[in-house]
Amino acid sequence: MKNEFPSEYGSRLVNIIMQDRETVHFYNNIADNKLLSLSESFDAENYTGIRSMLKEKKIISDDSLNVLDVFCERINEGILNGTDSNSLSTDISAKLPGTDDFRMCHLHAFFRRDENGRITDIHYNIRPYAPKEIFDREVLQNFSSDKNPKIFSKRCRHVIDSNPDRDIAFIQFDVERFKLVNEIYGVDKGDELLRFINDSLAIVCTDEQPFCRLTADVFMIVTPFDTKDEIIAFIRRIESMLCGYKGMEYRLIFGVAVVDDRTLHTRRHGDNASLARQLIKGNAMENVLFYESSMKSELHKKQAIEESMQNALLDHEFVMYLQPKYSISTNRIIGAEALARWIHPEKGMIPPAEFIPVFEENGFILTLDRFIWEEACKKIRELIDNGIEPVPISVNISREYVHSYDVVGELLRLVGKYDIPIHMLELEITETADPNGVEDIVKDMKKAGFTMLMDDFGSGYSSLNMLKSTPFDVLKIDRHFLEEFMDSDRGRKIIEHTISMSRDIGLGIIAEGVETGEQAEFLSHCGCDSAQGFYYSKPIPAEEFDHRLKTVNG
């Protein structure tokens, strides 16, 4: 043996190793910051922790490193803040002595704690799974899913029944726009991410917190709690440990249902959590929503939208409205933005905020976008044919499908079909937390000859630093950015310098959401001459736009 464990461990562990040569054991003394090995095939000298040893000796596979990080982070929490647990375990892919390939192994940490619950010593062991154990593990996972819910439902019922004096929460979460994750990083990477989340939940959740992967990218945890703040803190902890896998950009969305009737079947509580999760989707500011009974009417609205969207397209209920863009100095129309409006024969105008998020989630947004693209091209052709001097019309490109659909090819086809100058059709894409994800698409569009507008600049992700390398031609200043920063002298300076810097490096500027003459005057003073907003015009039907264009521009 390379090193000796403390005497109270020695004889017991030696007997274990004599009986099972495949398992390897380590001892970590927290105070001395030493990792000792009780295996002749391992030399743990000069290592202070299990992670550095496993990684540097290449014992653990790259695919298991992130799960190991979560495992070690949980242990560090116990060292710093104390823990009620006596042990922690996870599964890793490891190459143990005497083997040539990585095998699925069980990593177990047994804790000794002081009177405050802080971890003082850790006994680690790594044991390879036998083939039958791997099979049984896969069967258990399958029967703990929503498709075969018996085991999971029993565990949920046990948590409810064994905690009569505590509240119980069903927490359901998913990876927002997981389809987009697959498109950007590939299906294999997407599957890796889901395995990482599932394996990490086994570390993050205690024995009192059953969890399962329901379907696809949807997971659920059931946990007792005492305060709402405790639930929020638990969710934020999950986020911190589960986000950022291998540098991937994604966001988790949570729905929470608090058990108010303990006699209901556990599936009912899960359904309520699912409803809250679905309704929080598309909210850029929040990603956690607690279920309320009134939410069922919201779900019915969403279902009604999805049930009628195809017929609405066939029945010409979707129409293109145009919002003019004005020159502040000349008060002439210099362009327009094409926007989708839904005019229902019975309900009248359905607000875009009600149907656009639903379409973005279910993929129908591509169908609607393509309809608006063609309507815009038709309108440009119509203006030319009627002898009216046309202005550029911009259309929106949703990020949800830019990696899976030939947007450039479709737009070039439409430009050719209606024989319009390519510079008359401008393209808008909203700024994003993953600018690299759309950069290549924007470059392809520019190469084809389109003018590219970054929509909603300043709405949350942008920075002045990104301007030095942006492939866009024009920035559209977000109306919230304008409203917020105009309230103070410092804010006005920020707007002024943003506009000045953008112009200096050759970027065009359009201000969205201009609602007052004061805003227009200030923008003009700062060097921004292009504006769009209710001060000039709300979005209007295409026929009304024609009349206004002839009247204003002559």
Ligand code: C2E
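Just so it is clear, the model here is predicted, and its values are computed rather than measured. Under this definition, the rigid core comprises the largest set of C-alpha atoms superposing within 1.5 Å between the forms. Numbering follows the first chain given and starts at 1. First, how it differs from the form predicted in complex with this ligand.
- After superposition on the rigid core, the Cα of residue 223 moves by 2 Å or more between the two forms.
- Here residue 199 counts as shifted, since its C-alpha moves by at least 2 Å between the two forms after the core is aligned.
- After superposition on the rigid core, the Cα of residue 373 moves by less than 2 Å between the two forms.
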Second form
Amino acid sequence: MKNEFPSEYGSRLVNIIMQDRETVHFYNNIADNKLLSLSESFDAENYTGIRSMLKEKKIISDDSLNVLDVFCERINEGILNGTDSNSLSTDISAKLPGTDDFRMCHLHAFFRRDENGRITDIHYNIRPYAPKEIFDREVLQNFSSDKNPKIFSKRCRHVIDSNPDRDIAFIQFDVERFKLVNEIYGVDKGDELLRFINDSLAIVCTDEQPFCRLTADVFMIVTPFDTKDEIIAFIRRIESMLCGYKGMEYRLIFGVAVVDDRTLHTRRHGDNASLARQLIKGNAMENVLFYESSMKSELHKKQAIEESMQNALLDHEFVMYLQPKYSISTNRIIGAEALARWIHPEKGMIPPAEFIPVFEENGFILTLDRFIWEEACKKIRELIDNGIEPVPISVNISREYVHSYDVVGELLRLVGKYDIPIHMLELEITETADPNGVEDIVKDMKKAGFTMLMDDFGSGYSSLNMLKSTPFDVLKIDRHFLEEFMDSDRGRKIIEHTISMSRDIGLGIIAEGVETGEQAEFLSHCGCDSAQGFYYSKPIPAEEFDHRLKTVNG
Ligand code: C2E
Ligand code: CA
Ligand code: CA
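Could you output the structure for the form predicted in complex with this ligand, given that the previous block was the form predicted alone?
Next comes the full complex, this chain leading.
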């Protein structure tokens, strides 16, 4: 078994880069306080050998080979001499499964320790950067050096130190949902907008007000001030100057941190402003928020999640729950959705709403999704082996990373590994603002034989566009859509017609979040026979599902 041999640094690294999908996570055993690796003498599998193979086969770029050398040295160094940090990471550019192009990837090494704090093993995780992250990097690379964050930080320090009698504010802002601007108006226009913002700031800000572009669409300004009204007025001025560029519609959101402790590193104030800004997201009424220390707990929560996610996976804290889907007319179970749960040893069950968005941001969702996909396949195999008539299980696919690697290949591999009929694994993807973005991938998935569900239908704004161009098999009506529209005659008509429309164009339909008998009856009356929701069953542990299936379906 590939996963079981005592691993050795170089070969493991090669495994992963060589697209051996079995080893997205791999580890080093450490003996005698030393990595079983680079420093040992070996023949065919020595690091130099591997290195030249990587080079020869052009699996990673030449530049990245050097990066890898340094990375390996740093890891060895950490093991030999001890290190306080729990992880090390670097960027390399590598070829991913099924592609010929190099993609920028994040290589992350996590150290695990024994009770004495000694490193016992290392887990590696490699993931391709999401397009948004790559975009950020590219934009920043083209950026003039005086806006370099280090210099900016120095200038901030100067503003703080040279204005002992005035207050100082760190103002961070971004274009809310900038991705949408790119999707709606095109990447070129998006780029142009960011340049416009950058150039305008140079006009609005005085020498006493340093500014910097932190990522593609996040900017920071530092300014001395005397009253809070002055800050608000300054922000409104920026806003009126920057909004409505070339008729585009977008909103700017501002987080403000007022410096209380002048001895703190400027980055801390920046972080506070950033936190305030991020807490505005989704709040339609406010676009300016001042940082308060109570906001920290939100941040801590997120950090705690990021710090523990890797070990949580290794310690089996993530589990798959299954929520049965029912036929309204027969009351039989016709399928299930696989949903991730995090059972934390101290905090208990952490709801997906808390960790999924964090994982979507940091890329760990790739790892979690693949784990859940595998669990779902395992479950189907188990049902078949136990002589229970299986039902299709649907899994969620995060669309952020759908282009980053060979999703279809990965899913097919799992179907093969567990030897299950392909129609038993169904795939849910949410609708998106950019129908072109997922169209090809959905087509590929369908071609491979998977049943495709459009998740959360009716929660976005381009559902109809997406329907027109992307070949889904089933619409999944969003639970908020059902809840909100059931209330009025007009709303009910819309649901009714959505259902009959989907039938007309040959799509299946299922309603999610069915909570009452009345809702089920109404859906059935409209011609929708499939339902998922608390009225029928909450998501249940996978072990319980077998029993449920047997008692309900007989
Ligand atoms: P979703 O894909 O829309 O999943 C359905 C959510 O609705 C689940 O929430 C489910 O528990 C909830 N739900 C089902 N019936 C009812 C009902 O009658 N009333 C109400 N109020 N809620 C109901 P859950 O499990 O908390 O998951 C939330 C979201 O987290 C999911 O929304 C999905 O977007 C994401 N998620 C969960 N597991 C995974 C995963 O493994 N991978 C990915 N990428 N996302 C996941
Ligand atoms: Ca779903
Ligand atoms: Ca859904």
